[in-house]
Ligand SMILES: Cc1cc2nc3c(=O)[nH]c(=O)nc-3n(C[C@H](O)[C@H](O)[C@H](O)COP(=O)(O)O)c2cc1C
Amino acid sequence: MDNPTLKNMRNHRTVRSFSDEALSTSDIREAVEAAQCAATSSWIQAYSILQVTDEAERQTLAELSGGQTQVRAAPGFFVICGDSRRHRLLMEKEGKPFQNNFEVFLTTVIDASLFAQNLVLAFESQGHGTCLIGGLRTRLADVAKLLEFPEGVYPLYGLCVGKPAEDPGTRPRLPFEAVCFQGRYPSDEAMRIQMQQADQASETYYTKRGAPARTWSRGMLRRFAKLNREDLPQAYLNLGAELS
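Three-dimensional structure of the chain by itself (the form predicted alone):
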């Protein structure tokens, strides 16, 4: 493959073990400024990123995220947020009410997610490994209190960054035919066939890594058999989100 961008994207893997090499401020600036070139709804740029440098806070965040030690151990740890704070300040300055609804919250989530994916690609292009931490939302209210986020700033996930000390390999994705359609969404039977193919590929992947009983479907059955993080709506409401 001659296209370096596509090669970099295909080589993405989640890294949880990092070397001790420090993450330079120049790499951070370069990666963030590149990530800011992601698409943004109406140019609102409704995102922000907080680097957590205090060791005690990082230890607490590792615990709040479900005991994920890489949160504390990675050379760099960031919290990626949807951010409507600056827009609220602008409206306040002009003496106008900030019109808030679910679309405003959703837009911050979308903007921040587009930014985050760009950021991951930027760091990986520099030779760093990354690990997004969805577990940051497990005890979101405690995270928000610890880091003192103001109204209108919504922590969404964490991001560990550093030089990899492991090569976990790339996990197979769903087949092209399972995610890209023409004209209409496929029948359930056609989707089931694609899911079976995904299971075959994932079983091969896990078998090579000593876990032959694992497949994509079995993982999804565990994931969607119970509700998770049921307190999230209230936590985001407390931070100023509107969910209706």
Second form
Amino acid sequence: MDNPTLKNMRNHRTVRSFSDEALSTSDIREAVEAAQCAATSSWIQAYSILQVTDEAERQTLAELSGGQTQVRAAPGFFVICGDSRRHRLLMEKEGKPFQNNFEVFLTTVIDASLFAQNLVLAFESQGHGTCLIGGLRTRLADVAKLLEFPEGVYPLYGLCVGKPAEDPGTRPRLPFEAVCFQGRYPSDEAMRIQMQQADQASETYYTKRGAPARTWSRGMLRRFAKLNREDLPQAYLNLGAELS
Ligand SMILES: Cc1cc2nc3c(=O)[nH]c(=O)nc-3n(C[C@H](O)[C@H](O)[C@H](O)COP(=O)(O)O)c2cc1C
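Can you now output the form predicted in complex with the named molecule? The one shown was the form predicted alone.
Everything in the complex follows now, all chains and molecules, and the chain you saw is the first one.
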């Protein structure tokens, strides 16, 4: 049987419709402080989070994210950022060069993402629903201009938070056998079979719920048929990242 932590993790589902109930500052502080307890590369804590408080800015961000109404309507909206600014400031104060490279950028992305997943779980444990917004990167340069991020702060995705006004149900994941291997990775052929089985399981899952039978493969075929967000490297370079 699942313990309470596993149960919360298994109950995760993205929520895109929220009630009007305000998100309290105490819930935010409690969730952020708990999320900060995530592991962090060498203790560097290379992330930060910006709550967007201006209504007009929210409206603009909803448009820049591809017209995602939950960005405007959620009781709370945050931007999760990789952040190596504090480290640069420290080095500068000591009169030493800040050795910036792709590893620094990658570390901020990893640290911020561990923090973000903890934050999602923390908010969910308080009874909130969440929706991460990768759409925030669709027009990243415009987002950065609007919110005036300082050098070394790299917006990665948004986060909508609030009490759910819908119950979308959980979305199935790939089976354990398709993601966890012992010693060596299986052949492409074995992996193809796993993926077929995963699609069958997903069709059965959705059919049982009376929903259109979706499969992971069909979604991925659409997703990887074209390149997205090709201007991102330049947008991150402009914010101070080194990508090599
Ligand atoms: C980094 C990241 C970015 C995402 N961006 C969006 C987004 O822009 N809009 C949206 O509606 N959902 C977004 N999602 C939510 C995913 O679509 C969702 O997690 C996925 O379909 C699995 O569904 P579930 O979270 O309900 O299990 C994002 C999720 C992640 C992890």
